[in-house]
Structure formats: structure tokens, C-alpha cells
Amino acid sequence: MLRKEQNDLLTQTGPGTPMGQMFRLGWQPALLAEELPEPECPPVRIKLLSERLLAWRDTQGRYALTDEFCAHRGVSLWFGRNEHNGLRCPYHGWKYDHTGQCIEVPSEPSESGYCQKVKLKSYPLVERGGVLWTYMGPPEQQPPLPEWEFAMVPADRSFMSKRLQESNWLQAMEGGIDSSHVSFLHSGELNSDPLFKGSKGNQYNMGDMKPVFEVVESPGGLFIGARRNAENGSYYWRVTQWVMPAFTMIPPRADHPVHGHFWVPIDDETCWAWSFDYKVTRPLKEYELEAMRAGKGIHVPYVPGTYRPLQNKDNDYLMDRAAQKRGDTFSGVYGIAMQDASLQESMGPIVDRTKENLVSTDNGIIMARHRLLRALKAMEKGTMPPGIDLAHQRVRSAAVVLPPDQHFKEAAKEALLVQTGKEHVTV
């Protein structure tokens, strides 16, 4: 468990907080590219790390991410007119360019130069891999654009979705590195979900309900190995990648696309769950894309016109007690993503970690917390946190069967790094 002050330190990400600073030092996914499809399209409100912002594109198609509110009287610029390479406030006509610079104050004589003194807070917004990424840290420390493998493959080999999660980012991320719950919570989906079924690894998941965890530090975070018994005394290893602070990649199953998440704070009580699937050597098949769009695998169906899951706390996640009793789904909630989210949200907006009783299968979570706390202390002395270096992003998860005398750290060493032109190692 954590002390209250440690829990506060890790869960608070607003301006001026240490954990917020860590997030701001790296590129974060902000929007799907489809949300700003063309020049002068409607702007999009967005809240990240407790900052209310506005994303928009000007006449030339340049992306902008600026303060949501006009510097004059605080009107939301979501109501603004997107015109002639700028966004004009409808209240008194103040106009801003894509950098946030005020370029017109109609009530003031142009020769006064007044508008040159006014500039909205703004952050870079760049498209890569169908995602619009932003960097919210000090400009002089801006790192190179991210090079996660899913964002670097051809567009027809990758799929990305996002959903609102009504809990703090940390309890969502901790669920993403917890392999032990799969044998229970997701047991009904392993052999029925079109993006999971047919893997030999599913048999190992269900055949050994007591995984042994071996957690090893990596340059960017952790390798989290869950070991289960396989045939003839061998072991089935599922090795999850966690790259600080909030990237997780789940081990593959058979020839299905590989998937993972970013858990990006909206504020201290909600986050965006970004979910990607990709294949390295082939385009995604039509049935795979149809399943992802329908909310299978790690994706969800939405409330129309939003990115809020159709199953949410207001409707008890459409829980089906009869299906739970029959065993169709272990928790009564359908869908892998919402099975996770429903339970993580049930903990409350920020879980009280002082009341926990952790066990050996929580070793990945325990070490992730320690790694974050150590990195925050190092940041106080000027050390950049892990996860920003591009080498830390060129990683993979893996599923392997190994003899009992071989540890995944060495035996699967190459499988845990990007191998150009080679598929993930899978079972």
C-alpha cells in the first residue's frame, strides 16, 4: 500500500504538480486526427492535465492547441468563427492565429500595436499515426516526435480509438499491467472475442490460475513477466511492457493484432484511455477492423456523438446478472475494455491505496509505483524521467514458451525490442 502523501503525489497531475511535470515532459496523445478533419473545421474542446484547451485548424490546415478562453473577457473560443487563418471571438471580435497570438482587436486602432501584447497559451499539435500529439512542457526541452511502433507502420496496419474513463489515470494504468485478472475477469471472452480467440496461450491462461510474476526494470519502465505452467514442465510467459509514465503494451495472442494503451489524465478524476491495435507485416483484415469499430477486443461502443462508452456508470454498465450466472461473462459486463473500466471506476475517482492488501501477483504494480516515485525524486535534481528517449519507445510485448531453466529477460531479449520487418513473438 501507499501512504496518503505518496498516493496524492502519483495521482495529481495539474499545473505545478510533480507528476503533472512528468507527463508534460513527453508527447501525449491529445486527439484523433479524425476529430480535426479539414481546414476551418469546427474547433474541439479538450481538457488535458487539468488545463482547458481548444484544438482547431486554420485556413491553411495548420493545427492549433490554444487556451480555450479569450484573453479579453474570458469567453470560450469554442463559439469562435474560424476564418482567414485565425479564430475570431464572437463577443467583441478579437482574433487569434494558430500560435495563440492575437492579430486583431477591432476596437483599438491598429497603429497602437495593442494586439501584439496579447498571446494565448498554446502548445504544439502534430499528427503522427492517425493521432494528434501535443507537448505541454518547457519549449526548450521539447523532445523529438514519438516513435511508438504502432504510429510508424503504414496506416492500414494500425487502428486507434479512445474512450473516456471516469477514474484517475493511475488505477486505470495499474489495471493495464495486471496480468493475473485475465484468468477471471476476461475468462468468458478469451475463447469468444474475435480479437482474442484461437490462441494456444488462452489454454495456458485458463489452465493455471496462479501465475508467478517476475518483474524486471527496463530502460523505460518495466518488463512485467507473468509465468504459467505449460506442457512438459515448460513455462508460458506473457511479458507486458510498461513505459513511463502511462504506456502499456499487452502480450500478443496467436496472429491477432497486438494492442496496448496510453492512460492520459484529463484531470485528477478522469482520464482518456487510448487503445491501439496493429500488425507489423500485413494490413489489418476487414473482419478485424469491423470488430474494433464494433467495440470488440480492447475497444468500446460509444454514446452517439461522444467518446463516452455506451456502457457507463449511469446505466450500471448494462450489467447482465443472468449472463454472469450462466458463465457467459464472468462479471456480467460485456466487453474486455468495459470489464476493466467498470471495476476500476467502482473504486471511486481516486482509490484510497492506504487500505490495500497487496499480494505477490501485484508485484508489477508495486514496482511501477516505486519506479515512478524514484523518478519524481530524480526530477527534483534535474534528471529527465524515463520514457522520453526514443530508444525507450522502440519496444514490444511478447508471449513465449520457455524451458524452466531459461528466464524471459535473456531468452526473449530480442522479442522485447522492435525488430524491423519481423512480427511479434506470440503463442
Given for the second form:
Amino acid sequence: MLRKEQNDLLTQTGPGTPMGQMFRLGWQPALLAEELPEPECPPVRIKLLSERLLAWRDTQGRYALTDEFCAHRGVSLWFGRNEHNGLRCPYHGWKYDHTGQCIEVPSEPSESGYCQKVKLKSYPLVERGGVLWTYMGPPEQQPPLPEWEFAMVPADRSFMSKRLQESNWLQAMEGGIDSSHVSFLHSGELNSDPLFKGSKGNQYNMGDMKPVFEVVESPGGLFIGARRNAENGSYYWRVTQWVMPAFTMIPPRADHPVHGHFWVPIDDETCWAWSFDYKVTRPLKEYELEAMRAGKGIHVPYVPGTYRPLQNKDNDYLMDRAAQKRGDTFSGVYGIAMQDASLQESMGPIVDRTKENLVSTDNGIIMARHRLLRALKAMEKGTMPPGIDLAHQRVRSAAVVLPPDQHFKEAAKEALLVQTGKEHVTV
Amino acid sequence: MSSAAEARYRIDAPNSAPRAIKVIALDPRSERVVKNLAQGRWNRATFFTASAFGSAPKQGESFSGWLSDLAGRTKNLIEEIDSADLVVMVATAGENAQAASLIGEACSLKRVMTTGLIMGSTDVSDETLSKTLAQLRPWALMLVIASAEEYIQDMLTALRA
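Structure of the form predicted together with its partner chain (previous: the form predicted on its own):
Let us now look at the entire complex, which starts with that chain.
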């Protein structure tokens, strides 16, 4: 459990909040590059960290992320005309450039220079790895661009999707480090999903339903090791990475692409679940890409024209009681991502953690909260939170079989860091 | 339930009874931490030390003198474990955690969940840490290596100890 004030502290990410500041000190995924495909394409309304923004590209193709609303009368500039290196408000013709600077106020004499006095709040927007990243913190503290491995491999080796999750970011993220639910909730998919099935590790997963956990602090966050019995007294370890505040990477299975998430607050009651898949040394295969586009693995099928999952709370996630009874899916909801999201959303937009009853196997979650709270306290004294240092981003998850006397942190030390040109260590 | 408005209607009544959590220090440094911890207000957490006992009782010897509370009173290990819902063993990286095997065995016998907590990991080499881990691993169903002593307090609070 958390006290109410601790829960508030960790779940509120709007402007001026400590947790919001932590998110603002690092680069966050804001949009998929496909959402702004060309110069002068239609602008996109987005909300991030409880701020309403407009993403757009000018005539030269430069990316812009600006306050959504015109400084004049507060009209949404989503209705604007994207023309001649600027976005023009259709109401009275005020025009802004990609930095948010007003460059025309037609009702004022241009000689007056009035427009130079008007500037919309704007944030940098940079493409890397098919994602448009933004930094919403103080300009003087802007860190180098992110170097998450999935964003650094050639484009044909990586796939990214995003989906709306109708819950606070923290309960979504906590699902990403809750290794003990996999053998239950996702048991159906381990043997049927094209992006999961066929791994030797799955046999260990299903052969030992009582994993033993080891939670170890890492420079950027946590290693969460789940240990299951393998052959001849050895252990099968699955090591999940959590990098603060909102990056999680799932341990690999056989030669399948490796996947993971960012959990980025839209506001305090919704977040974007960003889901990546990648391989280091080979392009993704056509069947893998087809499966990802079809919403398999950790991806989802969408309500057409949106990033809202087709299975959502308005249709009870297309719950199939017969499939639940047959055991096709443990929960009756299809798809790994929506099995998680349906349950996390069912907790309510911001779960009341004063009512929960955690058990010993929840130590990964307890430690993550502890580290977040510690980092918030250190931030008050001017210490940068973990996760911003590029070294913290050059990490990997791993699946390994080790002798019983070896600690994964030491024995799999190299496997838990980016190894240029080498694949993940996997079983 | 999935809207904020609906979430307000979640029944506001206690949904669990406090669990009996026994916290046992395995070495003198851990004992100091556990003693500090014991000053706080807890629901049903009780605190012990096994740090004075470097090795397990030999065959035929009694377990009864093997565990003590923080005031130095002897406690019967089996009886204490029998009345526990969770046993937390606290060890310091690099110190002798041999007592874990006896406590773990007793927990295994009584089907009581165990958690091992290793502190001070940043002060020692990986090799030294591994030795402590090797002593705890067979007996802890959850192992946590924490850099800050405050973690144990946060963990116990999270578990409603």
C-alpha cells in the first residue's frame, strides 16, 4: 500500500508537480513519425503531461510542437491553415512559425512589430527510430537525444506502435514490471501468439508456475529477475529492465523480436502505452511485421482511424466467457496487451493504493515506488533523476539459464547491456 | 469502475486483516538496522535477531535457544515461525548469513513465505555479494538487494506490517 499523499505524488504529472518534473527532465515519445508524414500535413492534437499541444510540420518539413491554442482568442490551431512556413489561425489570421513565434497579426500594422511580442509555448520535436520525441523541461537542462537501442537500429529492424490506455501511467507501468502475472494472465498466448510461441523458455515458464524473484537496483532503475527451475538443477532466469521513470523491457523469447514499453502520461487518468519490437542483427521478417500490424504480441488492433484499442472498456474488451472457460485465454480477453490493459483500467483511472494488499512477490513494484520517491526527494536537492544519463538507456533484458550458485547480475552482466552488433541473450 | 466518478463508489471498508510479519536480522549490522526499525509503529510486525548464532544447531540440539528478540530474550524459532504469515530475513552483503538456512528450513516445514533482504550491496564486490546471495537464495522465495536501508521500512509499510 501507499499513503494517499504518496499515491498523489507518484500519479500526478501535470505542470508544477514533482513527478511531472521528473518526466519533463527527459525526452519522451510524443507521436509516431507516421502521424506527421510530410511537410504541411494536417496538424495533430496531442495532450502530454496534462498539456494540450499541437504537433505539425511546416513547408520545409520542420517539426513543431506548440501550444494548441491561438494567443489571440484561444481558438484551437488544429483548425489552422498550414501554409508558407507557418500555421495560420483561421479566425483572424494570426500566423505562427515552427517555434511558436507569431509572425503575422494581420490587423496590426506590420511596422508595429506587435507580432514579435506574441509567442506560443513550444517544445522541441525530433525524429529518432520512427518516433517523434519531445523534451518539455527547462531548455538549459535539455539532455542529449535518447539512445534506447530500439531507436538506434536501422528502420527495418524495429517496429513501434502506441495505444491509448485509460488509466494513470503508474498502474500501467507497474504491470510492466509485475513478472508474476505472466504465467496466469498470458498463459494462453505463450503457446499461440506468433510473436511468443515456440521458445524453450515458454516450457520453463509453464513448467514452473511458482517463480522465485530477485529484485536488484540498477543505475537507471531495476533489474527484476524471475527464476524458474530448468534442467539438472540449473535455473532459467528472465530479467526485466525498468529504467526510470517509465521504460520497461520484457525478456526475450527464442529468436523472436525483443519488446518493451514506455508508459507516458497523457494526463493523470490516461496514458500512452508505447510498444516496441526490434532485432539487432536482422530485419524484421514479413510475418513478424504482419503480426505486429495485426495487433499480435504486445500490439493491438485499433478502432479505425484512431490509436484506441478495438477492445476497450465500452465493449467490455470483447470478453469471451466461452474462451475463458475453455482455457483459450485465462481472462477471456484476447491479446497480451489488452489482457493487461483491461485489468489495469478496471482498477479505475487512478487506483486507490491505500486499499491494496501487496504480498512478497510484489517487491518489484514496491522497490520501483521506493526508487521513484527517493529520486523525487533527491530532485528537490538538484540531483538529476536516473534514466536521463545515456548509459542508463543502453540496457537490455535477458533470458538465461545459469547454474544455481550464480547471480544473474554478475553472470549476465554483459547480457544486460547493449552489445553492438550482437543479439540479445535469449532462451 | 473505469471512470473516476464510478471509482468513488468502491466500498470503503477494510478488506484484510493485518498479517503477522517476523523480521529477523541475520548478522550484527543488520541487527542495528532492525533495532531502529523496531522503534516504529507497526501493526503486527515483530523483530528478532539470529545474529549471535553463527551456525545451525547440531543434530539433537534444540532450536529453542536459537532465536532471540531484540531485548535478548530467547525465543523458540519453530513457535515464532508457526505464528507468522511472512518471515523477512535481513542480511548485510559480505556478512555471514548462514542462519538463513535454518530459518528457511523451518519456514519450508511450516509453509511460511520468506523474503530475503540484502543491504549494503554497494559497499562490496559482486563476488562478495554473490556469497551472501548464495546463502539466502535457497531459502528466500523473494530476494531483494537494496542500496538504501530505508527500503526495508518502505517494504514493511507497503506490506501493511
